[in-house]
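Just one chain is shown here, as C-alpha cells, and it is the form predicted alone.
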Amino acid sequence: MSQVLTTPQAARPVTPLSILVQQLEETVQIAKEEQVSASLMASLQQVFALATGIDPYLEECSTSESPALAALAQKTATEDWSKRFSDGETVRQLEQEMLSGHIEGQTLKLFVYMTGAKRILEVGMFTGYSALAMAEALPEDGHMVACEVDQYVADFARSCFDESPDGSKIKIEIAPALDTLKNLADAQESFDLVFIDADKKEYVDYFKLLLDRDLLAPGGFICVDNTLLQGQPYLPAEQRTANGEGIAQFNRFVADDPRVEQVLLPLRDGLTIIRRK
C-alpha cells in the first residue's frame, strides 16, 4: 500500500502559465537583489501581478466543483505518489499534477451539456477527476468508457466514483489505451465525445483510430489535453522532450487533416477542441 500524506503536497508548475509565474518570481527577486531602477521594478511587478492573478480569478468566477469532485481532488493531493507503479512491462511515475482540476473539469462538464453527448470515451483517466466531471453532466441513460492502464489508479478512481451518484455511469477498461480502442472499434462502438489525456507519444495513433475506425460519431467532438505541454510545442525543437515532440507532431497532424476543424485553447496546459466534419 502507498502512504497517505496528512496535508496536500504543493503542486509543481506544469503549465505554461505556472512556469511563467515561477520564472517571473525569480526574475523579480533578481531585480531586487541587483537594485534595478524603480521604473523597471514597477513594470516587472505589474507583469508578475497580471500573471499570478489569472488562475485564482478563474477559480473565483467559475461554478464550484461538486462535493464528490472536491473529495476526489483532495484524496489525490494527499496521496503519496512518490512510489512508482508498474503498468506491466514499463514503470511510470504518477503525480498529483496529472489531475485535470477544477477549471478544466468544469469546461468539460459544460461541453457535455452543450453538445448533448450521451456516449463518452476517455482515453487516459488517472484518478478520475475529468471522468466524473463529465459523468455529472451525462443524462441518466448516458454512459462513459474510461481507459486506464494502471490497476492501482483504476481502483483509486473507482473508490471515488462509488461516493458519487454519477459514478455508476462510468465503466473503466484496464489495458493499454490503443488495445482498448481497437477492441471498441471491433465491437462497432461509437462515441459522441472523446477526451484524450494519455501517452503523449501515442496521440496521433489515438486520433487516427478514432477517425479511421469510426469510433468518433459523425459530427462528434474530441477534446485533447496537454496540447501546449509546458510550452514545448512552440519553443525551439531542441528544448523539447519526447512528449513535447509528440505533442508538436500531433498538433501539426490535426491541423493538416481535412476531416476535422479545431481550435487550441490556452486552458491549463492546452486544450484542443476538434470537430469531425
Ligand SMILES: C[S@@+](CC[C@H](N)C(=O)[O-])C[C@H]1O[C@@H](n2cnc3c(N)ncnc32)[C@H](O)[C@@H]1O
Contents of the next structure:
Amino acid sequence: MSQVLTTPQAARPVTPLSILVQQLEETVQIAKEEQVSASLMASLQQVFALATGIDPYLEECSTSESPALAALAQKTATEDWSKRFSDGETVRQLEQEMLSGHIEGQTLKLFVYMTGAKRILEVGMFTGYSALAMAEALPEDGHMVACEVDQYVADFARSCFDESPDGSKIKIEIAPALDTLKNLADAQESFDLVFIDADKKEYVDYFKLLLDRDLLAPGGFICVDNTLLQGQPYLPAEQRTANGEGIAQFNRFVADDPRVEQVLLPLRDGLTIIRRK
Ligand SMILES: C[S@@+](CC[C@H](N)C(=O)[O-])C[C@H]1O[C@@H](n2cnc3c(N)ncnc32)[C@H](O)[C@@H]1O
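Please move on to the form predicted in complex with the named molecule, as the form predicted alone is already shown.
Everything in the complex follows now, all chains and molecules, and the chain you saw is the first one.
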C-alpha cells in the first residue's frame, strides 16, 4: 500500500556539491556568530555564492524535462518513502533521493542520441526516471531492459511508463540484477549502452559479467552512477560506509582493467563513462 504526501518533500543533500553547499552554509553561520573579520566573511560568502549557484544554473541552461518525466519526478517526491516496502523476505530502504533527476537524465538521453544506441540495459531502475529519459531518445525499433529487485517500485515505474509514448520500449525484469544479467548472457543478449545504478557493493560483479560474458557489445559504453559516492572514495577510508567501500573498489578495478578506457565526470554524485576498447 502506498502513502501519498500532500506536498513534495525536499531532497536531502546526497552529492559532493550539495553536501559542500550545506557545509559552507553552516560555516558562514559560524563565522557570523564568531564575528570574524569583514574580509574573511566576504571571502566565505563569495565561496558560498559560487558553490550554491552551480546546480540552479545547470537546470536553467539545460533543456527542460518532458511532461512524463516531470510527472514521474513529482510522483516520486510526493510518495511517503519513510514507509518501508518488502519483497516478502527482505525489507529494503527506498528514498526519493535515489532518483537521478533532470540533469543526469538529460545527460543520459544525449548519450543515447550521440552513440546511436538501440539496445540499452539499466541495472537499478527505482521509479524509472533514468530509464524513461533514455527511452525517450531511443528510436522506435530500439528497446531497453531495466533490472529492478523491488516489486513495489517496478509497479510504480510501470504506471508512469504507461503515461508516456516511449514507455512501451522498456521491459522490466524483476529479480536480483546479477540473476537477470546471467540470464541475459545465457540468452546471448548484448547491449550498446548500459547504465549501472543498483547495489553499490555489487558494481564490480555487474562490470565483470558485462565484459566477461559479452553483454556489452563491441564498441559499447557503460555509464555508472554514484562513482563519487558523496566524496567517500577520496575521503579518509575509515569514514567510508559499505557502499563507499564498494565504489572505491569498483573505481580501482575499472582503472586497472586494460580492456576499457574511462572518465569519471563530477556530474551529480559522479558519473563514470566507460568504453570497451
Ligand atoms: C539509486 S536507485 C536507481 C535510480 C534510477 N536509476 C533513477 O535514475 O532514478 C537503485 C535501485 O536499484 C535497486 N536495487 C538494489 N539492489 C538491487 C539488485 N541487487 N538487483 C536489482 N535492483 C537492485 C533498488 O531497489 C533501487 O530501486
